[in-house]
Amino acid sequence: MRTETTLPACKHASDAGDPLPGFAFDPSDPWTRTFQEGLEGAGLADRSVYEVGIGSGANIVHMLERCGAGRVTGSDLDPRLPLLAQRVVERDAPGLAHRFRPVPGAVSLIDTREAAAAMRGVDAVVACLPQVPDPLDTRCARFCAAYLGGAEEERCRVDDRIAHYYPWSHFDALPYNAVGLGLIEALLRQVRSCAPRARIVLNFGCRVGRETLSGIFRANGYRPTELVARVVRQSECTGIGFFAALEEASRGPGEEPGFVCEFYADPQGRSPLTAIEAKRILDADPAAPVYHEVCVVQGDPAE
C-alpha cells in the first residue's frame, strides 16, 4: 500500500541543544516518517517493544504516544544515543518516560548480555538498519571494482557511516548478504533465538525488490506483511554502485539481464530505472533526481 500521508513531526532532539549526530532519526525525514507510519499499524498497543538502533529517541516517543506501547527498551551501536534518547523521551513524553529503558553502551544488533536479556519475552522488535555494504569494506571494494571498472565513489561523512553502510565481509556466511541484507538477516536470526514469539517490524529500502524482501522473512521463519510504502529520493550520502555491480555480476550469456534492482526517474514511481541506469544518471550529475521506494514490513513467526 503506497501512501503520502504526512505525520506531525515530533520535536527534534537538537532543538533543546542536545548533541544530535547527523545519522540519528529526524522526524522530518521521509524514511523516519514512513517507519513511524508503519509502526502505527503494527499492533503495538500495550505491548512490550525492543528497538534496535534507537537513534535520537524520536521513534520511542512515537511508539509511546501514538502507538500506545506499554513498555519500550532499546539500544544503539553509538554509545551516545541511549542517553540522548532518554533525555528526549523525558522532555517530549514526560508522563510516559517511566515506560522506556535504554540499554547502555555500544550494542551491535543485540550482541551484549544485557541486550539479549532485555530482548527475551518482548512482543515486538522494530528496527531501521543499513542495507548497503560499506564501499570501504575490502571485499565490497573488490566486488565493485571487478564489475564497474573502479571502486565505488565515497559519498558518506565519517560520522554518518553506521546509518548508511554496514561491513559486508563480516556477514558473508549469511545467504542474503549477497544482496546487501546481511545485517538484516543477522538480526532476524538473533531475534528468533532470543524472542522466538516476537513480531518483527523493519523499515526497508526496496532497491533489491519486494520479492527479495519477502524472501528474507520467509527464509528465516516469518510471514511478511507490508504495512506502508512511499517513494523517496535516493540519498546523496549513500552510493548505489553496489546495486549496479549486482546487476552486472548477474548478467547472463549474451548480456541478458539477470537480477534487476528497482529505482525510478520520478517521485511517483512510474518510470522504472535499473541500478545501472540510475548510477549512470548520478555519475553524470550527483544532484540529479533518482528515487526508490521505502516500505515497512511486519514479520510474524511462521509457527
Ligand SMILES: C[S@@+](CC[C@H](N)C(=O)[O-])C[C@H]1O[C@@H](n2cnc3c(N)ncnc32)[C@H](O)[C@@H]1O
Contents of the next structure:
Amino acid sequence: MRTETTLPACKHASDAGDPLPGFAFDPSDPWTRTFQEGLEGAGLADRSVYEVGIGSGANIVHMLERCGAGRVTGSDLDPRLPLLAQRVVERDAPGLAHRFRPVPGAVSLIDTREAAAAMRGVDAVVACLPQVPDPLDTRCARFCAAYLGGAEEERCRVDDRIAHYYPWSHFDALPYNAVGLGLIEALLRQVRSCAPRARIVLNFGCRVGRETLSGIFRANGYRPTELVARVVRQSECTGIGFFAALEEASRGPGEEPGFVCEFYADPQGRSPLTAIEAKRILDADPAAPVYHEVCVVQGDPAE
Ligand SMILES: C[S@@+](CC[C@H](N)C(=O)[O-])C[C@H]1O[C@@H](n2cnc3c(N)ncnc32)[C@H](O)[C@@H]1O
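Show the other one: the form predicted in complex with this ligand, since we just had the form predicted on its own.
Every component of the complex follows; first up is the chain already shown.
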C-alpha cells in the first residue's frame, strides 16, 4: 500500500498558475495519480476506452501516452469539460489527439443517445465518479439531521460540487445507494447493458471498505481485482457526515456497532477511525489530518 501525505486540501490547477480553470478536477490530486497508476495495469494497450466523467482530460492524455490506448471517448456531466479535455489533449498529446473523441454537452453517466452509441462495443470503461451523497439533496439532509442532530456542513466550492457529490435521492431504487454508491451502481448497470463484454476500471475512496466494493461488482455481474491502493488525506472539500450518519443509523438495538467505515488517524493507515470518530476530529478542526484509502478496482464480466 502506498501513502500520500502531501495533499494540499482543495488545491486546484488554476491556483497553481496552470491555465486549467478552477472547475476542472485537479490532475495532480492523489486520487488522479492513484487512478492513473491503476490504469497502467488495466491492459488498455490498443484497446478502445470510454471514460465517464473525463474531468480535465488528464486521464485521456495518460491513457493515450502511457497506457497505449488505441482510441478514447469520453463525456462528463459538466458541459465545459469535454471542450476543456479536447484542448488539454491537443496541448499535451498533439500527436495522439486524433484518437480522442469527446461527447459534447452535459451527459450524466451515458444517459444520452450519443453517449450510449459511443460506448457500444468498447473494450473498457473507466471512471472516477462521486461516492458521497450531496448534503444539499433533501433526503440526504434529512438523513444526516436525523442521525447527527443537525445538517451536514457545506464544504464544497459551488463550481465543482458535482466533482465531489451526487444526488442521493435520484438513485434510491439501487441497493448500493444505501452506502453512497448509487451513481456507481447505475454506471455498472448501464455498462453491462450497453457494452456487456467491456472491462470496467473504477477509482474508489475505500471509506465503505473493500468488502462492500467487491460486493457491488459481484452483485452487478463483475469479477473484481484490486489494481492499486494508496492512503490519502480526506479532502477538505468533501463532507463525511453521510458516513457518520450511516454508522449511527446501523447501530443495533443494544447500541452495538453495525456498518463501520474505514478512516485512519495516520498516513500509514495503521490507526483506524470510524466515520463518527473522524467526523468528530474534523468538526473540531476542519484542517486536521484524517485519512482513508483510495483504490482502483478492475471488474471483468463474470461469464
Ligand atoms: C472526482 S472527478 C474525476 C475526474 C477525472 N476522471 C479524474 O480522475 O481526474 C469526477 C468527475 O465526474 C464528473 N461527474 C460527476 N457526476 C457525473 C455523472 N453523473 N455523470 C458523468 N460525470 C459525472 C464530474 O464533473 C467530474 O469531472
